[in-house]
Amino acid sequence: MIKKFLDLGLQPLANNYLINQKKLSIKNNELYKLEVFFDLKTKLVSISKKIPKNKMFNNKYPYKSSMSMTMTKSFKKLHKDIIKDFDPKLFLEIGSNDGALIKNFKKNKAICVEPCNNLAKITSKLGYKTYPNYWDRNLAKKIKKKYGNVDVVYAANTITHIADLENVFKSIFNVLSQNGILIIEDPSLLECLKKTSYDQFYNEHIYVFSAIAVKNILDKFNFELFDIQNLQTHGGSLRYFIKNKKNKLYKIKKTVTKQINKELKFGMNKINVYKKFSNSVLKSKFKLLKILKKIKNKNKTIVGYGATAKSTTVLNYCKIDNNFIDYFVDTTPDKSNKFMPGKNIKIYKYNQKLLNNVDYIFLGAWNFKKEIINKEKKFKKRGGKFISHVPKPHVF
């Protein structure tokens, strides 16, 4: 049985940046109701509306992992750890994006799976075997037939994007060698609840995982967790290390019990915690609007920094348009000179000069706060201030 606990109103597709200013409508399937549910049995949190995958992941997908220094550093370290701990003869990445991780591996030992054609072309040009397909049983069979079993399968911020979890895990189980390892990392639901970061919910994030839910899901597919790492990326993520239950090479570490106990202590197995979160989200909305109105009443300028999918949720839920935020700046080329979905705020290619006469920066990419503040020392030095809605709306 599933219960609704959060309603984020009508939302556009979070990464559907517009070429021209346009009023979106439900009739044209340009807006959908973003509601979030809690499964009382599995403890899984998911959104209700499942958007067709080809509408979300296509040949114009704008997000590129390599654009972030934080993610690039994280992936370099991960590569070293994988080689040291598992030394895979064959490594497979599901959702390889623009190759931020895979390019650290030798070309003859790595396979990419990336359904967004524009991104798949990047790794293909780098010389990696790339399948521009959605991950499913058929693709798993195809890869296994050609290359044999895989020693390590990795997926970052990808499994939560796929509606059919049974298909995902069964196909991974079949392609892995008996002592093979599956590593997935995704935003931590515990951190999401603690930080009131409701912007983790948008059309691509069909699920936001807790360790409790992941354990419950894996039990069905002869998988088990043997290690969990807490990460700072994406506002707080968990990296799950998963093995076949028959795999005796790796002992289950205390990190698994520690994380699950932490979540149980917080009450993440009970609906009441999610209802409290919903109340906090509503308070966050009103507080953020109050801050923005106060600043604009003083005729100060506010610019958005990071035209992220997360910020699409915030803008549309709080009804923030260009009366509050003059424009966004973003380093991603595919977002330049486009408009934020649903609120028609212009996005410009990042240039420090665009911040010269700006009083306040709204952190659309709040999860890269440290990286941004370090980069914008000049803005800070001349008295510029930042606005963030996480963990509570505030100016600093």
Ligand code: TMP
Second form
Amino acid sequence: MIKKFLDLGLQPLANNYLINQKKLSIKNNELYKLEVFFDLKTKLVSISKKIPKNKMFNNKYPYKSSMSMTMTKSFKKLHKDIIKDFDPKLFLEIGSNDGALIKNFKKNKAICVEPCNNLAKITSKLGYKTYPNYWDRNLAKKIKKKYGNVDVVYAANTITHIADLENVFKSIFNVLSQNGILIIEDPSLLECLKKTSYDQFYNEHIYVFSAIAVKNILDKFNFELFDIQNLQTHGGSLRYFIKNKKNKLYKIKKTVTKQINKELKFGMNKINVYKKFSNSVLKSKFKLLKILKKIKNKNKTIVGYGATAKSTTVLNYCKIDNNFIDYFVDTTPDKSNKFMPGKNIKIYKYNQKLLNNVDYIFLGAWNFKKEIINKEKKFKKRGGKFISHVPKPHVF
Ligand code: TMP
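Switching forms now, from the form predicted alone to the form predicted in complex with the ligand, please provide the structure.
Starting with the chain above, the whole complex follows.
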């Protein structure tokens, strides 16, 4: 049985940056109700509305993993670790985006799958065999036929974007070699609850995983976790290492029970903790609006930094438009000169000069706080201030 615990109101598709200002409507399927549920049995947290995948992941997908140094560095280190610990003869990445990880691998030892054609073209051009398809059973079969089994399958911020988890896991397990492993990484639900980062919920994030839920899902397929790493990326993520229960090559590390116990201690197997989270989300909204109103009453300027998909949730849930935020800046070329979905705030290609007369920066990309503050020392030095809604709305 699933129980609703959070209502984030009407939302547009988060990554659907608009070319022109436009009032979106429910009638035209441009807005949907974003509600979040907890499954009492599997402990899985998911949004209710499932948008057709080709509406979200197509040849216009704007997000590029390589846009941040933090992600690039994290992937470089991961490549080293994978070679050191598993030395795969064949590595497969599902959801390779613009190649931030795969480009660290040798071309004859790595293949990738990326349904957004604009991104798939990038890794193809780099010389990596790239399937411009959605991951499913047929593709898994095709890959197995051509290459044989895969030793390491990896997917970052991808599995939580696919509605049919049974299909996705079954087809991955089918393609793995006998001692092959699956590594997935996704935002941590525990961190999301602790930080009241409700903006982890948007149409693409169909699920936000806890280790408890991942364990319950894997049990169904005779697979198990053998290691979990805590990462700083995306506001706190978990990297799960998964193997067949028959695979005795890898010992189950203490990190698995440690993470699960941490989550149980927090109460993540019970609905109450999610109801409490929902109250905190409401408080967060009022506090953020209070801060923004106070700043605007003093006639100060606020600019958004990082036109993230997460910001779409915040802007639309809190009803923040260009009365509060003049514009957003973002380094991603495909977001430039477009408008934040639903709230019509213009996005400009990042240029430090755009911050010259700005009093406050709202951190849309709060998950890259360190990297951004480091880059904007000049802004801070001349008295500029930052606003973040995470973990609680505050100015610093
Ligand atoms: P994400 O939080 O979904 O990964 O998106 C981060 C966004 O922030 C992405 O559009 C790139 C943008 N960004 C900047 O514009 N400047 C920066 O310095 C960083 C780190 C990210």
